[in-house]
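The data below hold one chain only, encoded as structure tokens and taken in the form predicted on its own.
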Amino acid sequence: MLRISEIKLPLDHPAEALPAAIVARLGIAPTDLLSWEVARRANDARRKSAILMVYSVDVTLADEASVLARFADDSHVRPTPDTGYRFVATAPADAPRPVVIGAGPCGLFAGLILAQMGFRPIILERGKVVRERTKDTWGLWRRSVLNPESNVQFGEGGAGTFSDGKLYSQIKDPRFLGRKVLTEFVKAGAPEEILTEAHPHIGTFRLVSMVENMRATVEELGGEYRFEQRVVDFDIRDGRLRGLHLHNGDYLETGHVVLAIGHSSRDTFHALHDRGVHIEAKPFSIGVRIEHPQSWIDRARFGQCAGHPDLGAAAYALSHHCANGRSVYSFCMCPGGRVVAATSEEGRVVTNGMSQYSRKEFNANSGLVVGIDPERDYPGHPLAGIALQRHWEERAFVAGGSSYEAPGQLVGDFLARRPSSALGAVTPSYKPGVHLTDLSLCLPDFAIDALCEALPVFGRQIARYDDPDAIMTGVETRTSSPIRITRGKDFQSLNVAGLFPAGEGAGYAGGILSAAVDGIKVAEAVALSLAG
């Protein structure tokens, strides 16, 4: 088969236009096109008056060799890549069982790959199974009751379960491991269109059932899940991991651990540091969630085509480098979604964004965040970034009324540097609720200055982005892990053999897809180590 890319057609083209475009693009007779299927579909909305659909297609031709020869210098006509996944090892009969700490996207795929290779992994998760965890999460959103071990951050599925469910990434992926992730998601119940959409997403409700189905697959292959099992200490002797101490007093002997703990496992970061595991500080970002009616964003991005079923809810990505040397950028944009309470610690407020598969809720929201650098903002201790996050989360809790309501401010008031006292045209979606105030109470001065500079710039790029009635809710601090648990080319800790740091918490991923891909890579490293 051949892959033909960059075939562009009008938004409302008829079905027969695509095969006709393939024939015209290749200069072949219609009878020479034996079969075709869409490999990727995207839209090009740079000209709102003439939005295009952009396709990559895999085709079978009567004479592929001659076509390839004619298009030898054309990068858009190439053999279809082999995206099949191949296992790197098979478990020996006497192989010790590896342990995976964490059941988020990284731990889920590390466990799945190890199970598929026959290693019967043990997966430890400090939180609850996904449906019980969902009830606890709603407890915070509806009743302001926080369970520190079962919330948006902790529990089966990880933080990605309560998100937009985006399944695309900018990571380099020469082995097409991302395709393996998407294929497994489809097997678990995701819509097949995620295999072809340029910016696939799933949404929270679908993720719940998919996570359950994937757990069942791991267990059928001999893997074992142990929920509500929090690791409190690491047995490290002579530079090698020997076992794990659990919160209930149990000890689990093991020499191969995938550390997929997520970016909010702060107590585990401290335990690792106390045991001398090599950790370094890493940049992250801090800011707010900003909300606009989705109709504003749709109209700004798609013009008169807003609401077209093939376009769906519009997304955006923005960035600006400020005069004070800071970068402001949109983060984890959630079309047709809501802002959610994402704290995992009492007395702190953290925001995040979430969408369902339909993306049909009233508002669009995005993180609007400012970059923080360890050398500039928290030099010294490798865990100083955690203290910085906690400081502003505590300030947000107080600014919101000390009730898990989030502090909020209208964009017009924010730019005028005055507190907000009444809502305008935009109703915030955050639950348990928003307490209008002055966000300068819970953000560093450099972030306030940077956001004030960036908002009008973004307003010139997306109409009404800096509308005075748009609402900002604080604070967004969990953009990424503030630390990196450094590892070598063998994916093991630099100074502790048998410990394999992985995913977002270890500082090697950002989002569902990249975390899952990193989980596959680390699982392969564990398998090769165990297989000898």
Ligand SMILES: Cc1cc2nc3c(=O)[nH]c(=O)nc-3n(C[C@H](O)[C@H](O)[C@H](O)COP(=O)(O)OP(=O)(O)OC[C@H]3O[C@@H](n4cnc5c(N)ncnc54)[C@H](O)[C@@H]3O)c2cc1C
Contents of the next structure:
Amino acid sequence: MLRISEIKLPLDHPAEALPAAIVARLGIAPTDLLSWEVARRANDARRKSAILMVYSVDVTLADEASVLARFADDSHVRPTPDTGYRFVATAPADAPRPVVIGAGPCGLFAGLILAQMGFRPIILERGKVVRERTKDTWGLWRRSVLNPESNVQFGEGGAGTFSDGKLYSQIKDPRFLGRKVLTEFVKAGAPEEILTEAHPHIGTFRLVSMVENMRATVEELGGEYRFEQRVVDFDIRDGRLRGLHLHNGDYLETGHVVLAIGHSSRDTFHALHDRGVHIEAKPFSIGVRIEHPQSWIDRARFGQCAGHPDLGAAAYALSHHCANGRSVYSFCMCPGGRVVAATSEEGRVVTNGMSQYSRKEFNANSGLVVGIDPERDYPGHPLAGIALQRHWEERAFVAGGSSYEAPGQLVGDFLARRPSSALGAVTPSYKPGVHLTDLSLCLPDFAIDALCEALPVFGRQIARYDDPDAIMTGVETRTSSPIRITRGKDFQSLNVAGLFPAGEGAGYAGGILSAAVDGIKVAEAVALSLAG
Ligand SMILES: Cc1cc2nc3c(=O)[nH]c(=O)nc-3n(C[C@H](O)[C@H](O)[C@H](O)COP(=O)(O)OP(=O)(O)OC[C@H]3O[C@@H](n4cnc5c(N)ncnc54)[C@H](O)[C@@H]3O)c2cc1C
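Form predicted on its own done, so how does the form predicted in complex with the named molecule look?
What follows is the whole complex; the chain from before opens it.
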């Protein structure tokens, strides 16, 4: 089979245009094209007046060898890669059971792969099963009641459960582990199109049942989930992990632990630091969520073709390097979605975004964030980034009226550096509500300056991006982990054998797909160390 990539067709092409384009591209007789299937589908909307669909297709030909020889210098005609996943080990009969801390995408995939290899992992999760957790999360959104152990960050499915469910990543993936992740997601109930769409997404409702289905698979394979089991301390002796202390006083003896705790488990970060586990501060970003009507973004990106069913709701990615040396960029853009309350700690406000699969809600939202780094912004202590996050999250809580409403400001007022007092054409979606104020109360001056410089620049790239009525809510502080729990080539902590830091919290992933892929890699390392 051969993979032919970069086949471009007009947006509204008939179905038969694709095989015809394959035949024309390869210069073969139509009868020599024995079969074909789409491997990847994207759109190219750089020219709004001539939007293209761009395909990669896998083809079976009557004579593949001669086509390959003719296209030897063309990187868009290649043998179809083998993307199948192969297990690196099988559990010996007497293998001790490994432990996974965290049931987010990283922990879910670490647990799944270990279970598929026969290791019967124990998965400890501080939050609740996903349906219970959903009720608690709505408690904050609808009634301003936060459960610090069961919320957007904590519980089965991890941080990505109430999200847009975007499933793409910039990571290098020579072993096609991302394909393994997507294939398992489809088995668990994701739409098949995620295997071919260039920018697949699942939306929040489907994620909930997928997470449940994956749990059932792990349990059928002998794995075990233990919910509402928070790890509070680590028993480390002679440079080796010996066991885990749980919040209920239990002790779990174990020498192999995948640490997949996400970026918001600040109490656990402190416990690890107190036990001397090697931790470094790392860069992350802070800023706001910005909302526009989705129709403005569709029109700006797709022109007359806005609303076309093959294009869906338009997304964007923006970045600008500012005169003050800061970078501003859009983060986790959610087309047709809503802004959500994403704090896990009392007396703090954090924003993030999510969408349903249909992406049919009125507004587009995106993080608009400014890069910060330890040397310049939080020097000295490995956990100083957490203190900085907490500081601005507390300021946001107060600026929002100390009731879990988010502080908000219209873009026009923000650029004029005056507080907002009335909404314009854009209605914010954040629940439990938005308190109009001045966002400079809850962001550092350099971030305000950088955002003020970047907004008009972005307005020249996407019409009406800097419209005075567009609305911003804050603060967006949990863009990625503020720390790295550094690991060596064997995926174990630099100074604690048997502890395998993984996923976003450890600083090795930045999204659902990359966290899941990291979970697979770390599960393989655990399996190899257990299989001897
Ligand atoms: C609202 C929102 C929307 C998002 N949208 C997207 C998106 O569309 N696409 C995308 O790619 N990414 C998105 N993300 C980011 C994505 O969710 C994360 O990158 C990803 O979940 C990280 O996976 P993880 O497994 O490393 O950590 P997490 O998902 O954070 O999971 C960590 C788990 O560990 C548990 N835990 C923590 N400490 C302990 C402890 N001491 N004991 C026991 N259990 C513990 C937590 O309860 C949690 O369930 C979004 C995040 C949020 C919050």
